[in-house]
Amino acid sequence: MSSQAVFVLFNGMAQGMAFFLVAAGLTWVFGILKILNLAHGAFFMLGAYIAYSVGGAWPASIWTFLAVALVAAAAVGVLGYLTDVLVLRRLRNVDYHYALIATFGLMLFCEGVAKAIWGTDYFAVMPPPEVDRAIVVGGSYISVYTLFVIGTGLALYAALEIVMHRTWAGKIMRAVSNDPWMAGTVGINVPLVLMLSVVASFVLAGFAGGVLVPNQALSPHVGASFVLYAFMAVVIGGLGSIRGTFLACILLGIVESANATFMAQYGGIAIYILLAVALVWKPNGLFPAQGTT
């Protein structure tokens, strides 16, 4: 395997796992509440800013870095609870267009808050010292932080799969997703499950912001680039399907990496071709969700 191919593979996997870290919460909340949260990228951005404010630009160690990411996840989770109480809970029994408008307004509000608190300057956060280096794989230099992002994405996917398919909590969430009324008649506290699902999706957004903050310059618009790919992955994989979103993120990452390496003069065009082909071939997604799968 050539060094270019190795680079494309690892870089593509890293991009794909970065997309999945952002898309996981998006597909989670859609699968259970059937809400497409347009503000998801804004809360990812807030998670990144919180991680920067708590941990600074130079993390002391990988453990400090992860602890700061968990703090960002918890903080954004609290914001998710407030969002559910003040906004989303009021829109559960109305047309979904209202939820789209509300979350779009929430996105603009979050960006305004970020500009008011942190300004519009760009900030840079370095990776932890343990992963701030490169190794040689197949003749190509690969950042250890790249491997860290890949490992984190794979671990998150495994955790979500276990929760959704191997635990009682996952069975309850799928029951509520499939038929909230019937779930309520058998004693499940449906409002509580819906609230916890919203909070979980926001926690995932905050955690992604904390982990990916060294991935690119931090600004009030940092969420836009990630959430665009996240939406693409959710559509290609199947709305509400964690498994489909995971595979779609890998496809998007590798295609984007190959496009940048071999067809740099046509930057970004390959993923749109992939999206068009996927929509024609599998309009319901690679793994159409039945509830949340």
Given for the second form:
Amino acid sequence: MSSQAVFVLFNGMAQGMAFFLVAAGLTWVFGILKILNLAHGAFFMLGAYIAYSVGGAWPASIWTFLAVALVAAAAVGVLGYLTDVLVLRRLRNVDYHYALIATFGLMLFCEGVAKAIWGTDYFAVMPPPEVDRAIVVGGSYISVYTLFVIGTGLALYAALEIVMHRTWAGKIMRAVSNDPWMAGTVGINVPLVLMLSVVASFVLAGFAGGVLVPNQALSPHVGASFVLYAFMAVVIGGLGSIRGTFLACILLGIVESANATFMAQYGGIAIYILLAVALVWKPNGLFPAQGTT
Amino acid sequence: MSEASLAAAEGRRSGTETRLGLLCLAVLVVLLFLAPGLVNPGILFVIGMTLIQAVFALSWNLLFGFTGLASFGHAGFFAIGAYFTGAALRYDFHLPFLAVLAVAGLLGALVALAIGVVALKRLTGIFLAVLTVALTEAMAKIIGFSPALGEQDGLGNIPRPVIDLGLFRIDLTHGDDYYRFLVVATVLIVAALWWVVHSRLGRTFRAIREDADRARFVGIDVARYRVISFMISGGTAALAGALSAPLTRIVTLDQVNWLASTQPILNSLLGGFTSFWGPIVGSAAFSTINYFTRGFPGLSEIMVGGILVVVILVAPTGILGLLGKLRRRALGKGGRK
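Which structure goes with the form predicted in complex with its partner chain, now that we have seen the form predicted on its own?
Entire complex below, previous chain first.
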């Protein structure tokens, strides 16, 4: 029993952190732009493909692996800049429905591009050799790569909290998020801040793609399967709140993992029940962000 | 979406134009009814699917264009109708076919009610967006676990129904006969939706779309009418799905995913969501595009996604919006916004 509980908690934490790596950029850009970027998962998927193309299926060491993830992050950041100039910038002052539908279209477009470039075959990427092994904790085998994912997720959360609440840049971003007009009148270059936020969000998506690519088989659908969890986490956590999203990701991960362990024949159903319960119980999310209604 | 284009799309036409429009519509319906004798079976199937997509798109647009809510998982409702009808015909539920259709629509409306109770109380569209997407994904999961629904392989070999009206029987087992039934059903559903949109109920929906706060101020129970709109929309989408099952004779999980949910959005926006007829025009236009580009598989996402983004950015009122603009310019009635 106890080893099973350890297994469920550990696996849930690992999945939760994987969700968080994807959801971080999503909630970040929502907090500042008030646009829910439905294409976020597609750019995560492009990041994973770019990492595969640059680094190959057998990364030489953990350092080349991380370097490849950073290359993917930079490449997706460039794509993010282009997307911002071509699409997102034009959506800032229109009804949010149009923004949702346009980013939905963008998502399909990216999936189509991935199919055209890489085909529909599945690819597999191995974890780097340093973490490609298992250790025994409390009677169950635990993969070191999942420990690495958990560590990366926690580090990312800490970094985002520090940037948002302890730095000058975070202060500027929160000012723009709360009231762009007022921020502009006190001399902040609002368009630049918005553009940099969008690029930062895409960089996070690309980085998540690079780090998580050994986690699953790589296919054009990997974005859609991941981003749904990310959306649910963002909605449960409170739109735009990094802390809420972080906790919601852990919750989702543990529920999903318990579901897979104890009711394997109905795997993947419990999180939808969790979503419904969370929306009825706390419709504004666990940590409603300021300035969002 | 200037006021002018909205007004132009929603009426204020002269009597002759209305009569001309009705005449075109009547000719179109007669042509559709005679189509089995005019075109080959392949094209007939495409026309039948277009009719179903048109009903599906109309159901989505009742929500978006007339009530101001966007569903991103409408394929879930479509699948409810399609799978229920498929199962009812294949396992012979001993229900008359018309009752099967009614139950399918009712099921869709009930699921919409359940979602409405969860989400519509405090509805920023983002909650509804995530919830409707989640509904569709959850449904796909449940179907994937159900051996009776064919799991991953889909539900095949669905027989076409025979309608027994007591006095006489209508045999729809032949494809052409079912197609004619489909035309009649589509016309009836479109007429019903037209009536809803132009009734007091439809005006209430539009008041909510224009300004929910003001609608509340004049005494409209906004949450309640949003749920009603969502139920009509979900029920109609399920009905579209129910009509599709005997036509295609197979129901698969391909109809329960994001791409399937985009189809009504795309058709409505392409045709013009500010007009009642927009989704129908969009469905016809899209089927035509699809028919002529069918040799290039894999590019469908690029096409669909690209068209969607371009339409939103360049021509948010769609084909009918553009035509309306041209018409006003031709008549010299202030083509500028």
